[in-house]
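Consider the single chain below, provided in structure tokens and representing the form predicted alone.
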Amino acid sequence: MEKENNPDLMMEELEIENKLKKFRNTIVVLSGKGGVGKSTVAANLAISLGLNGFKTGLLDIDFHGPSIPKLLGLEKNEIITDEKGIIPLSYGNNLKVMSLGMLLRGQDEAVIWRGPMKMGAIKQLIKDVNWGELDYFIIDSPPGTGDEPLSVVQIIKKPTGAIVVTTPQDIAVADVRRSINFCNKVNLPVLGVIENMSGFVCPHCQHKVDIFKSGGGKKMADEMGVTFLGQIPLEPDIVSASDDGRPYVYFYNKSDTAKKIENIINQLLKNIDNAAPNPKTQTDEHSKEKLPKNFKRYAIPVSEGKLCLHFGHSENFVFIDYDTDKNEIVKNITINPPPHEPGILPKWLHEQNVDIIIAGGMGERAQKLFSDGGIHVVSGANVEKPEKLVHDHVNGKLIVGDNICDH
């Protein structure tokens, strides 16, 4: 009755509900206890998907310690607004950032704040920040199962999922346990668990030693029924990193640790694909069609005709039937591909007997996926014409050049 009462809120729901629509997955995530690593897990998760080509957003709704602005060194930089709202802050292409930590007029401002006014300052940073379209809205929790995530999942009413953060000794996994059980209870799936510090590697003897055990995080998951989704060792660069505002997946790509971290998000990605429904395009009919064995189907991903240049950007799909026979093309037609969501596109392709894509810029992701398919990637075409492109790389003259979005 309040609601159908007050016009305001009503209108706040509506435009909470038109921005988040924008959003194609809301990932909160959440830890049982504080120190164990949330913020820093969900900095770097936000960091490898924009560098993967996801539209990323990153919201910091640890109102009490906000460290999202340190930790990826944008403490210092002021917010602005224009007639579309608060405009959030970049981290590079593709992730866009926002935390009250960045609205406070200092830095050691305390937030003395009850239940209402989070929630009242949660609806304004979702509602009131320039987000645009994203792949991906991630959003930094404080720890335990209080107001703030109770309000995040009553305003986003139906989230992708949690992942819930904790170390391996027994006082944090059973705080963790209060999180997956609050999960239960508001319906909010589970998408995995994460051990940080799982296990220390001496860099000079190379020696593992377990200072907080190993091991709990997977036992309690097992246990409970939910994913595992892997351990990350305490790491001294993480700490530097993360002291500097240097984010360890982007300044430290080529170590062990950040390696495991993206096989984490990895597997992530595949649990939240394998959940997504099959898409319905217009190509259901024609991926039916069972090519002869001396066809080729290539996909080329065009924009007003040529080769886009950013592969999920583009606005249709052209699809070419080669004869390796007779050295022509057979069958030419342009398809409206899927909503651009994660992971539907290498399904989609897929299910339309794709044997090989040329693409100016694809990501290193995104061509396993790919190749795993059994579909060949050629990355680095020059914009042309699809038949241009087809016959160039079936007589071997195809000229490629850096892949404009390898990351």
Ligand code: ADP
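All figures in this text were calculated on a predicted structure; none of them were measured in a lab. Residue numbers count along the first chain shown, from 1. Note that the rigid core is defined as the largest set of C-alphas that superpose within 1.5 Å between two forms. First, how it differs from the form predicted in complex with the ligand.
A displacement of less than 2 angstroms separates the C-alpha positions of Glu262 between these two forms, with the rigid core held in common. Once the rigid core is used as the reference frame, the Cα position of Thr324 differs between these two forms by 2 Å or more. The rigid-core alignment places the CA of Tyr298 2 Å or more apart between these two forms.
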Given for the second form:
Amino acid sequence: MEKENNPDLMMEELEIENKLKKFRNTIVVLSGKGGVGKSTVAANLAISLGLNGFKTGLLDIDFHGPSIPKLLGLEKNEIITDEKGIIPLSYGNNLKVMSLGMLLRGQDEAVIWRGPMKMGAIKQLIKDVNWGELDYFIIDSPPGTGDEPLSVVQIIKKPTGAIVVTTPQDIAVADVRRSINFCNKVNLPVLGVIENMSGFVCPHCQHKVDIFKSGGGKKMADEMGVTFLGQIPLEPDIVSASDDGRPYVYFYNKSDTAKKIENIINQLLKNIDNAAPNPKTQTDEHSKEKLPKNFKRYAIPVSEGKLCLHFGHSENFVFIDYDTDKNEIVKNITINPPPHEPGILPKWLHEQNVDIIIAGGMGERAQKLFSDGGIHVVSGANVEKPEKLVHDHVNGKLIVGDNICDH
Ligand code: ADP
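Swap state to the form predicted in complex with the ligand from the form predicted alone:
First the chain shown before, then all remaining chains and molecules of the complex.
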């Protein structure tokens, strides 16, 4: 039956669409074949994004062997549902995780999946899981260019793009060419190629040995005109960390290899910003404005017209542009913030070109997130009208007391 005539299908599509609207970026992690470290990359990418304050979702739909629960040490956790649907598992404050493996009862049970069942399972894992608002939704796709990655693209419709994971040797690289051709065919932007298991540095003599050769991924990426994101070496600690359910970038964050992974992720985020702008929000116009050098933009969380002491739960934000040459307020607008989710406000306020935040209370960690983004935070201000707070601040008269909020 055509979708137009089938209310159930139309309803399902609408439900999926509503879920996807809340994801700012969706990234599909692909590989030409199994065993190249695709799930390891997906898990460490998601963990790293979460640690950096981004709201992140990780969905494992590897029908041939869902391994994310094991990699994150979550395989014993039970699935719980409430009236809003399936509650995803949490890893730290910002990462939500769901896997086909969690829907299957026994890890060792072989499941025979037929095509439509696969499509149905993927849809269910998006629509019935309470993901909430996400900055990044990472999908660990099954390897190859078969039905499953195709289903993902059909369901998500417009993912931000794909990361292709490969190993350096020729065969794996030939497989990855097929993955890139697949992306081109289905209009899925390739955000970059990662060459995993690229060389091994002997822990005793520090000599580098290219066990699976090295550099193949880069050569192939150059030839195919896609971005090469970088190399991750063969790292014995990755194997033991994965086996023990202790994600590598979390437990070995000071290691050289973790730093390499971090660089790859930074490069990836740059590519996402350049290649695929986020969906427009009500504040796009405001954020696009170029402020003259003599203007300072203040952001103040308010409730009932006055400063709200609890930063993350304010009704609105008042943005005040102050002309430091003329010593006057030139613009004062009120905008609804995105829903309260840790990690979203720093990004959002940064996008609004804010220079200074005046807040009642704010935890140290949050203050650091803002200062890393170039925003100065003045905390401990009193419940006053935003205009008065700004005037007092520029005139050096702002009274700040104890920082009463510490989370
Ligand atoms: P895939 O998802 O492509 O099938 P996995 O992520 O499950 O691959 O990785 C396969 C195996 O290789 C796992 O045992 C994993 O710990 C290991 N592995 C992945 N990347 C590395 C690496 N850079 N160094 C050493 N072992 C790795």
